[in-house]
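First, one chain by itself in C-alpha cells, the form predicted on its own.
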Amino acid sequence: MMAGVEAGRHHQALAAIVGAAGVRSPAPREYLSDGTAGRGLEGWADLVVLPGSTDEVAAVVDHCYANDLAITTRGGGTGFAGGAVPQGGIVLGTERMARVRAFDPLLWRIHVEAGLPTAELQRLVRGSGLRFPPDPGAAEQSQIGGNVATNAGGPHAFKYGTTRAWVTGIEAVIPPGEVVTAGGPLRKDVAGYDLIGLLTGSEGTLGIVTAVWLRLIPAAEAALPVAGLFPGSEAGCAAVEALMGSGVVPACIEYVDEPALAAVGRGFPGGAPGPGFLVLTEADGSAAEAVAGRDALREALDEAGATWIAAPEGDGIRALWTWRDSISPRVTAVRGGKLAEDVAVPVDRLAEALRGATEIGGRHGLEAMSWGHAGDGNIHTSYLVAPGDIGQQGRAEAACEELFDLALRLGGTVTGEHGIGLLKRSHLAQRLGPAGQRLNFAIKRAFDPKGLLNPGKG
C-alpha cells in the first residue's frame, strides 16, 4: 500500500478527471473481492476510481502508466477466477458508464457501455422483439463489458456461441492511455490482426473495454425445453450425443449429475424425477419448429434408455429454468461451502471426466457434485466443504488441482467460460505449451509493456 502523501496525491489527481464523488479511498472492501470471496479470495487495492466516460477511463490510465499503478477493470464482481481481484493500485469500475448509444432494431444491432448490466441489454431488445443470446448466470449484477472480459458463455452456448459470436466492435482503452477501436456497426471485417478476439476474453489483462457494438438476432417464436432422466453418468453421456445426432440443433444441453441431482432434485418443477443423471435439452425456433424439434428430441431420449421424460411447458418453462440457476446455490447450501471449478472436455471424453471428478472427491474425502453444460464438454465440479474447516479447504483444494489435470490428459481444458484469473494462472502454461505462452507473453507486452493492467492474471 502507498503511503498517505502518495495516497493523497493521486486521490486528488483522479478525483479532478473523474469527480470527487468518483474517488474512493481507502477501496471499499466490497471492491475487494469477485465471485471467488466464498474461497477467501481478497485482495487489495489504495483507491477506486469509477469513471463516467471513455475520455475519463483514458485520463485515468494515462495518470496510473504515468505513475506505475497497477489498474484493476472490475464490472459487477460476479466472476469465479479471481479476475477483478486487485493485487494493488487501484479498481477502476465501469458502473457509472451503463448508457446505451444507439439502438438499431431494424438493422439487428446495438451500442452500448460497458457498464450496462446483462440482464437490462436482455430486457431492452426483447422489448423490440430481438435476443442477445449469451446468458451467463448473475446477469442482474454482470456487466456488458465484464461479459466480454470473460467471453462469459452459458447454458445457450451450445447452439449461439459465447459473447464472442455477438460481438462486431469494441471499443476500448489501451495503455498509456490511448482510445483504440476495432469493428464497428458492421457485420463483416476482416482489415488487420482479429484485435476484438484478442480484447474479447483477455480479463482485462489487455485493455479496458469501455463499450461494444452487438449483433442481435429475433427472438425465437417459442423454446420447448424436455428433461430425461438416465441410470447413471454412462448412460446419461451417451444420451448428450445421441442429441447431437439427432437431427436437431439443440438450443442447449444441459446435466445435472446423481448427486447433485439428489441435492437439488426436491425442487424440481412438478416434484424430483427420483435417482439418476439428468440431462436437460431445449428446441427453439417458429413454434412449428420448436414443437417438431422437442419432439425429435424427445425421441432421441426415449431411444437412448430415459426412464422418464418430462416435457413442461406454459409457466412450467420459465420454472424449469429458475430450478436450472438455483442449483449452485443449492448446492452450497449442502455442506455451507464449496469449491466449484470450471473445466471442458472433448464431448465424447464426458463421461470419463465426470467419474474422474468424482474419484478424485473420493480420495480426499470429499462429496463431489457436477453440472454444467454437457453439450460443450463444460464441467462445473464442486467439491463440498464446511465454513471454516481448514482441512476440508485444503483438501478441497488439491481436488481442484488434480480436476485440471484430469481435464488435461482428456485433451481438454482447466477453463471453459469462467477464465483464468488468479485461481488458474499457474495452469496456463501447461494447457498452452511453451510456443503458446511465448505468444501470450509478447501480446501481453505488446498492449501493456509496463504490465501494469490486472498484474498477476494471465
Ligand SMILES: Cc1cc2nc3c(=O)[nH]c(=O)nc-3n(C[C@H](O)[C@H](O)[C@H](O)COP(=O)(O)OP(=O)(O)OC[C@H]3O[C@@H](n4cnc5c(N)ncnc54)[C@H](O)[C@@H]3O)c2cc1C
Second form
Amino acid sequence: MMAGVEAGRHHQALAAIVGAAGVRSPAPREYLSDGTAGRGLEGWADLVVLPGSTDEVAAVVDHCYANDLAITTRGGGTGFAGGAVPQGGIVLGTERMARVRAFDPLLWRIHVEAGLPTAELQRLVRGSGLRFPPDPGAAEQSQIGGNVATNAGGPHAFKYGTTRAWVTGIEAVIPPGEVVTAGGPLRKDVAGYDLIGLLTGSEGTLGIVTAVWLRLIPAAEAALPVAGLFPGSEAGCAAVEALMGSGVVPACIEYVDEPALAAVGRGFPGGAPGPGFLVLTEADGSAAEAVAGRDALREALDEAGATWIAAPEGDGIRALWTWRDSISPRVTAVRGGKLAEDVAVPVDRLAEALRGATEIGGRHGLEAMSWGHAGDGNIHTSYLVAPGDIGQQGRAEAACEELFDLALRLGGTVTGEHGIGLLKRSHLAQRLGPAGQRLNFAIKRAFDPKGLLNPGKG
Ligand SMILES: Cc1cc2nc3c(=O)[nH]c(=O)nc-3n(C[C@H](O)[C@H](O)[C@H](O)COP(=O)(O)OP(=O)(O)OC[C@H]3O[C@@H](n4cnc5c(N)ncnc54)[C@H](O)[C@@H]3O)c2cc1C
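Having seen the form predicted on its own, could you now give me the structure of the form predicted in complex with this ligand?
Time for the whole complex; same chain goes first.
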C-alpha cells in the first residue's frame, strides 16, 4: 500500500479527472473480491476510481502510467478466476459507463458502453424482437465489458458461439492513455490483425474496453427444451454425441451429473427426475421448426437409452431455466462452500473427464459435483468444502490442480469460460507451450510495456 501523503496526491489528481464522487479511498471491500470470494480470495488497492466516459478512462490511465500505478479493471465482479481481484494500485470500475450509444434494431446492431449489465442489454434488444445470444449466468450483475473481457459463453454458446462471435467493433483505452478502436458497425473487417479478438478474452491485461458494437439476431419464435435422464455418465455422454448426430442443431446441450442432481433435483419443475445423469437440450427456430427439432431431439434421447424424458411447455420452460441457473448457488449451499473449476475437453473425452473428476474428489476425501455445457465439452466441477475447514480447502485446491492436469492430458484446457485470472496462472505455460507463451508475452509487452494492467494475471 502507498503512504498516506502519496495516496492523497493521487486521490486529488484522479478526482480532478472523474469528479470527487468517482474516487473512493480507502477502497471499499466490495471492490476487492469477485466470484471467488468463497475461496477466500481478497485483494488490496489504494483507490477505487469510477470514470464516467472514455475520455476520463484515458486520462486515468495516463495518470496511472505516468506514476507507475497498477490498474485492475472491474465490471460486475462475477468472474470465477479472480481476474477482478486487485493486487495493489487502483481498481477502475466501469459501472458509471452504462449508456446505449446507438441501437439500430432494423440493422440488428447495438453500440453500448462497457458497464451496461448483461441482462439489461438482453431485455432491451428482446423488446425489439432481437437477441444477444451469449448468456453467462449472473447476467443481472455481470457487465457487457466483463463478458467481452472474459469472452463469456453460457449454455447457448453451443449453437451461437461465445461473446467474440458477436463483437463487430471495440473501443478500448490502452497505455499510456490512448483510445484505440477496431471494427465498428460493420459486419466484416479483415484489415490488419484481429485486435477485437485480442482484446476479447484478455481479462483486463491488454486494455480497458470502454464500448462495443454488437451484432444481434432476430429472436427465435420458439425455443423448446427436452430433458432426458440416463443411468450414469457413460450413457449420458453417449447421448450427448447422439444429439449432435441427430440431424438437428441443438441450441444447447447441458448436463447435470448424478451427485449434483441428487443435491438440486428437488427443485426441478414438475418434480425431481429421480437419480441419474441429466441431459438437457433445446431446439429453437420458427414455431414449426422448434417443434420438429424438439421431437427429433426427444427421439435421439430415447434411442440413446433415456429412462425418463420431460419436455416442458409454456411457463414450465422459464421454470426449467430458472432451475438451471440455480444449480451453482444450490450446490454451494450443500456444504457452505465449493471450489469450482471450468475445464473443457474435446466432447468425445467428456465421459473420461467426468469419471476422472469424481475419482480425484474421492482420492482427496471430497464430494465432487459436476454440471455444465456438455456440447462444448465444458465441465463445471465443484469440490465441496465447509467454510473455515482449512484442511478441506487445501485438499480441494490440490484436487483442482489434478483436474487441470487431467483436462490437459485429455487434450483439453484449464479454462473453457472463466479465464486465467489469478487462479490458473501457473497452468498457462503448460497449455500454451513455449512458442505460444513467447507470443503471449510479446503481445502483452506491445500493449502494456510497463506491465501495469491487471498485474499478476494472465
Ligand atoms: C452464478 C454464475 C454463473 C456464471 N456462469 C457463466 C457462464 O455460464 N459462462 C461464462 O462464461 N461465465 C460465467 N460466469 C462467470 C462470469 O459471470 C462471467 O465471466 C462474466 O462475463 C464476468 O463479467 P463481470 O462484468 O462480472 O466481470 P468481472 O468479474 O468484473 O471481471 C472479469 C475479468 O474481466 C476484466 N474486465 C472486466 N471489465 C472489463 C473491461 N471493461 N475492460 C477490460 N477488462 C475488463 C476484469 O479485470 C477481470 O479480469 C458465471 C458467474 C457466476 C457468478
